[in-house]
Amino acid sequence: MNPVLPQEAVEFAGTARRAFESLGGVDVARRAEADPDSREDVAKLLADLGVDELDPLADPEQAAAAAALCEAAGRVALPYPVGGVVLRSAAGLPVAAVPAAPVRVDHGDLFDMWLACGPAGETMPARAVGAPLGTRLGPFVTDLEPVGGAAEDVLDPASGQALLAWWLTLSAWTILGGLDRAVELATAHAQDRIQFGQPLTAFQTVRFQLADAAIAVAGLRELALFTLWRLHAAPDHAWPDVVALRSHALDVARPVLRATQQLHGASGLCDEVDICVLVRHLQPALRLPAGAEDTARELAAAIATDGFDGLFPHGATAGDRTSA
């Protein structure tokens, strides 16, 4: 496993980040809540970036570029289902991993039809039902209605399982981008905020909180890179790794978002502050298609069925490892 993304993917991510910032950064999400039609600007920008030409299932280089794009999108809470669009079906339908019931997806209103992947990898064409729910923790979460039968272009159950695995992986990269940016925002605020005559970073407790958050995000990045490699190196055995990545992303997100928002003080709850918008727009990725408890159960089932290799050797005693 190469512990870094290919240079081409890094350069593509840099281009995407600059493009997202030129569009307004987190302000794009703010504008979208006030004017949902403004998301069309995001669609045009993604087309200009060549997203339609990406196929992460084709080769590791394109997979790395797709992951880097999703990370860049997560950093600015980009109001668009980037991972689903990158994973479009052969018929051009955006892909979404959905719970068994109710069938929901973020930004479901943007497309007439979706290719929905259920918990077992089953696929079905589905259409949006009504307007987005408009809840505080999911402004654009939309109900989908299956239109009957399996998707004609994804008849092989293994293909549906592969799409589900890739969707979960790219979603984890989006979460990673959001968490990484949250740590940056909290660090900058703590350096600028003067309390009792000195910056917040002068206090040991604050430094510990920032260090813990940064280390947690760095660890998530390592696991995300491993899973990305695993999906191409051993696709038939990668499902436990994918679920482990999803589970770890949820476990890391909770304390990191809590700490970084709290370090902003009361302003961390104000929509005028980027951390608040970032936390809110990450919620659908953290809650759909399943939360931490259901994901942990799925991970246990996957390990029981397929085993689990993971990043490091495990299951042996210290003596066994020493003798080896």
Contents of the next structure:
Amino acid sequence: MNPVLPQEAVEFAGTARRAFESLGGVDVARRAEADPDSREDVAKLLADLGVDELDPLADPEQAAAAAALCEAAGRVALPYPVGGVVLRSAAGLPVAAVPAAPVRVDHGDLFDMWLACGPAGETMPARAVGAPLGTRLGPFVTDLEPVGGAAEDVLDPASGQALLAWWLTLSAWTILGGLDRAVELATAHAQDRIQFGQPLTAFQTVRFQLADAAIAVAGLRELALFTLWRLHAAPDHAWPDVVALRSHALDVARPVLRATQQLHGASGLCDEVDICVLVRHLQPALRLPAGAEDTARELAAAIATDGFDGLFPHGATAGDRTSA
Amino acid sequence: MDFDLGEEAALLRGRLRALIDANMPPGFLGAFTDDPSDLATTQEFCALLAREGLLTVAWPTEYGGQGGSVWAQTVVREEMWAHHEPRGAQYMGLNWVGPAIMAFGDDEQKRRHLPPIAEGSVIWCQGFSEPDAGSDLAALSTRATEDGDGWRLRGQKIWTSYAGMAQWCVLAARVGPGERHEGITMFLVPMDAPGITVVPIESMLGPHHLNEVFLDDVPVGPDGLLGEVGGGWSVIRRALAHERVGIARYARCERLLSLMAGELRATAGRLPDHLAVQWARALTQVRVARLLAYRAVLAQEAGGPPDAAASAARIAVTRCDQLVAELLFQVLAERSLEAGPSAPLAGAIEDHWRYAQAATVASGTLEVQQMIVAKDLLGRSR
Ligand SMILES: Cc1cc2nc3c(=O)[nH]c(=O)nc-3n(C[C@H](O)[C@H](O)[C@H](O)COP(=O)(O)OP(=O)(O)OC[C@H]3O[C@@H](n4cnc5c(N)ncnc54)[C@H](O)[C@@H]3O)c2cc1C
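The structure above corresponds to the form predicted on its own; please give the structure of the form predicted in complex with the partner chain next.
Full assembly next; the chain just shown is listed first.
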């Protein structure tokens, strides 16, 4: 039992964090909204970090580095599909977990071609079509159009399912980074903001709100670490674990973002304040390829067929004394 | 016991819906979208309501209103908010600025300010909040100093809705040495007065909603003082109580749920069970919020202190706003982030989700409402 990321991954994440800070932290997302081409700077910086050589499927160390990188990206709402790029296909296409229809992914416009993973793990090469939505909650969400053929990128179903599992896991790490940062921002704001002659943190209800949010994020972090471990330790049985992580990330995101934005008062709704940008730019990750409710339903189905790791059997083998 | 709002209310509801149907462009989402024609649309609609005698349903007849029952007023609030407030920024003038001038203004102020509000030809904004005075409004520091027979205003307001489009502002400033609630004084200030600078704030709510208002030695005549020097706090309390029952958010929630259900039926898309169950719960929450709002209306009509009932209603109503917003986003799933005319329900759900995030902050935060309810509870147990 050693539930911590390997030291190299921690150091790599530190380097990534400093690099992202050098782009101005959350300003990098603001800049991208004003000038979408500025995402090229992010691409360059990721290349400098050696992201092209990272392969999370290869071994637990690289998986940890990839996860920590995605977390660092989430902290600044990095306007780049880091998880998808880290998981690129054999032919070098970035990977996108997509809903059945419309087939769409955040930052889809950055690449001409993607390897899209559908809800059942089916893979299809897909071309980016049209401009991003350009909306406040999905500035870079772009539609993809599956194209036939392209044999070199059509993987067998097993590896499609694996890519989907990894994509969902890395995306949960990005969400974790965003939520962790949201709690830090709310804590700092509540310490600085004086009302009724005292900092907001003098009010017990504010402390409780911060504590609840922090505990929720701490729990998500444990689950994210556990799932990362399961993906290499029990790759054939990890699907319910992955869906549980995704489901929990979405369930935690809702109250944590709400509370941390609320604690900012009206300023939390302003683009000039980081929490607002985090809330807006996290939305695509929370809605695509599926939202909290549909994901929870998927989790129930996954547990029913594949069980759920724990101290006792669950799902198909529940109550079976011999199979634990 | 009877929960029917009565025939007068039903007729009024029908009339309002017919007018909205016939006159508002389809897909109208309020006066703060990226569509610059929205302001003109709301102004024309206000003028129309005025001609139809429907703009001042709530006002007493002596001020040219219809003296409508509280339920008629409730119907107006419900239908307006349900349909994205086709009166735009003007609802504030009608809901509380006019009534505040009736209660605290002198005859000249009434003559001057009430008719334009009743005709739907003027936009008022509310200059209360300041950078250091949000929940703690009594900490406001904008100063009014006497200058000849008038005043000079210095300071800064923030979060002022519609300041960029308003012609007038009801502004709270401090006079004399009094601290906290003492010394707070209310002024009626023309927004084109020298020394006023309005700076829009970019927010997730859309353009020109929130603004900063800088006041650099703004001259205000003697006729700009509303009520007594130092009497501003009672105006503020009255305004906020009005605002708290004022916004019938539950009505928009219910309309969006109904429209979305129609859309699903039309596309033969049946809601999966897990969402249908939440939908049913949401409809019940919406009903509870509406009933609590009615309770607040009754409390206000009975003349008692409306604070606790209004705050209770507001807590239920704003939470309902966020609950329904999130549920509808789960239903729209991968299409939830689209906005504008081509989005589901012409963008109404996406717009609702963004506004719902502000519901628990605007006109007093959820936590401040909780404090008011708790204070009332403690008072009653003595
Ligand atoms: C959409 C919108 C429109 C608005 N329009 C106007 C307008 O037209 N005119 C105007 O004057 N103002 C307007 N406001 C401002 C509004 O009234 C304030 O935002 C509100 O009163 C809260 O103040 P604040 O934003 O400074 O938050 P703060 O007071 O700084 O509060 C931050 C957080 O701390 C919490 N908090 C504060 N004190 C306590 C305490 N004692 N105990 C526990 N928790 C506490 C709050 O609940 C909140 O969660 C508007 C706001 C919004 C969002």
